[in-house]
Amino acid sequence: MVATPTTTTLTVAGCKTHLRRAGRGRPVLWLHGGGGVTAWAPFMDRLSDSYELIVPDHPGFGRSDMPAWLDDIEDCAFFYLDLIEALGLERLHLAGNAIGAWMAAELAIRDTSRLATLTLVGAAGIRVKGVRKADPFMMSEEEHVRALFHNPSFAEARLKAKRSEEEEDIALRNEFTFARLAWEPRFFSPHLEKWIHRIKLPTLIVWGEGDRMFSVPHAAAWHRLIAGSRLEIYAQCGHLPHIEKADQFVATFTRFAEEKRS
């Protein structure tokens, strides 16, 4: 049975923030990638069977406000520290994909006191010398969507989906904020890598073997930089393992989270 998430609005740091919530249990805060949250995805439904899943729209994305203070990913990290405090969350499983994973890592180098685990899925945020990244800002929408997946049927389904006028407006808004946060420098912070050693909590890194946005050497770099981290690479999978391999991702995440329960 598909869960029906509740939608609420919470004002944090002067930013009216749109939240989706479903399920019960230990809280999981999911930070979305640059495309925003288009729908309550199957992996979210399955996670909410065992956890209280909280999925906000980042500042400037979806139905959340565009605050005057939003300049970079680091601002989002501080914002989410405030949001976690405002929600009274403790022993939180923090997870995210792409720029959402980058935000999660930036948060974790600053304060892990309310976190139980960290999960990074196809994370942006670091540069690997000699390894090129794809550039969605230089792609057409179709090229970008096709680059996200190993299995072309996922891309076909996304490209065929009809969007309402409101959804078109949200997509443009997401694209604008995505560029604002990740345009320069492209998808990395020159300061993040030198502070990653401060992440001292159980960390799971999940990657698609066929990720064309951030290739597997980026996964290996994150694994090397975060002491004691666990790396899972999914075969026949692109940039969105939580979408393309939803059952495998939920099983991996649940096993990891339960092992680290204290």
Second form
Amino acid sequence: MVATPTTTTLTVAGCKTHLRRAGRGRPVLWLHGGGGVTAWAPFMDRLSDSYELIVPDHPGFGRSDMPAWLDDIEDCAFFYLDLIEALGLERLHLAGNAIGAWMAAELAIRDTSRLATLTLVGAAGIRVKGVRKADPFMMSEEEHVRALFHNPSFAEARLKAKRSEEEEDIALRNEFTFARLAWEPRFFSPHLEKWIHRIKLPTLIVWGEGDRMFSVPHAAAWHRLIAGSRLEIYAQCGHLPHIEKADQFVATFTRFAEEKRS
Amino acid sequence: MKFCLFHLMPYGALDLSYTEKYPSAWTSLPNSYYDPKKGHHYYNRYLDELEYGDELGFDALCVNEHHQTAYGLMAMPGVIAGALSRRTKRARIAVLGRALPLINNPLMVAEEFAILDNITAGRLIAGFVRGVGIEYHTTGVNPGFSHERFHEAHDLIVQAWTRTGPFAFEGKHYNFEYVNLWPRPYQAPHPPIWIPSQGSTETIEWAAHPDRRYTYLQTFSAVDTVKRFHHEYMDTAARYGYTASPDQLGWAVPVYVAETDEIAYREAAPHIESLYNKFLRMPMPFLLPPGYTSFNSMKRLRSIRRGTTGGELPTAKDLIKRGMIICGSPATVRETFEQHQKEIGFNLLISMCQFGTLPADLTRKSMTLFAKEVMPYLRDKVPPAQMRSATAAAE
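Okay, that was the form predicted alone. Show me the form predicted in complex with its partner chain next.
Next comes the full complex, this chain leading.
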């Protein structure tokens, strides 16, 4: 039984921001990846059984405004610091995938005072020299969708899904903002790595063994750079472990968050 | 009508079977396909062709900028323009254009153009473009900032040409404490500015603005597209409160002239097909990276593209029919351009006399026939004045 999240609009830093919220408990803020939030996913539903889950559309994505100030991922990090304050969130579990995880890390090197834990899933944001990343900006939409998953049935389902005209517009809008934030340097900030040591939070790193966007050496680099972090690598899983291995992801996250909640 | 000779300088020795292995002659095609010994030959042959254009009486010789491609070998068009500047004496030299957003220091373009303008005593025409989509991959420049960087770089260059330095330039993408251009351009206030485009309302609004009134060139488009955008320019000028001069409107198109229509078709066909189907071949992510156009333009272009892909590649016959190349006997080519000028209203013809794999002998033959049998006939033709006011009235 999938619960329907409530949707609200909150203006932060002049940006009308679209938020989905569901569940009760300690707050979890989920920062989506470059494709945006296409649906209330099963992992969100299960997380909202135990937590108050908050899923915003990033500035320039989904149904949120495109603010004039939005130039890069660092802007998103400051924006989310504002949003966390505006919502009055404390002892927050901050989690994200791909560029959403990149935003979370950028936020955490700046201010962790309201955070309890940090979870990075298939994170963008750092460069591992000599390890090539896939380039979604050189792929057709179909090639990109196929590259996201280990199990092709997930890709098939996504490619078969019919989109309304509004959903088509949102997909194109997401592509525009995704490129604006991640084009150059492609999927990393040269400054982030210099300051990652400032993250002294309990940190969970989740990765698909078959991640074709950011391969496993990236996971190992994050694990090395964040002292005391926990690394979980899922077998037979691509770039979106929270989608492809939803049960396993919810179990990993819950175990970690409960251990580190104090 | 005025005549400009345009060259792309393609790598004419390209192994056209590359398409069995690679999606495009841009960026993905390994440069092992390029042979520098052949390259030496082509650069010099093409420079000879442009110099011959000066002898034949073309009003301007045009070069342009592209990167990491067999489609055009002028990554640094100022080098080519520099070579032409001393060997030609009469024709203007048009760089169509420098891709401003791709450059991190636009003052280098201001300098390059000012030097050319000084050497040639004011024969330079300055073209500004945004570069094609794939060039945002090859330079790394974020396509989301393409328009911002274009406008800002343009403002910086024009200020550098016209303001007494040193002054400071305070932009978002470009910041300079000291702008003080040596040399200043020869032409006052600055060289004429031309804007080549594949057709965009935003570009027309900007180029036609009374502060600028820049010459607009529609490049490599079907005749009905040329007409639509030229009329849009005239209408936009009318809305701004002035009548656009026909010299503000140019059409860039491949041209081939031979003794008869039949010979012209037979000689040009494989080479024009190589241009459109081999040298210009590009998948969607190469052509339209996100942010390169406005959201609405992207939506429109993608839906058009969806409608036309999956079909067969165009044949020379299709291309001739759509006016993507003007090809025929001198009489046919004369009449075609005269008719189009009457209906469309442009006064600048930017003819590309070499295209794709077209060899030297045919290029030279066609150029000679065009200059001797077509240009003199069209030289004193101008678009009918009533057509321009009718377009404005229809608005």
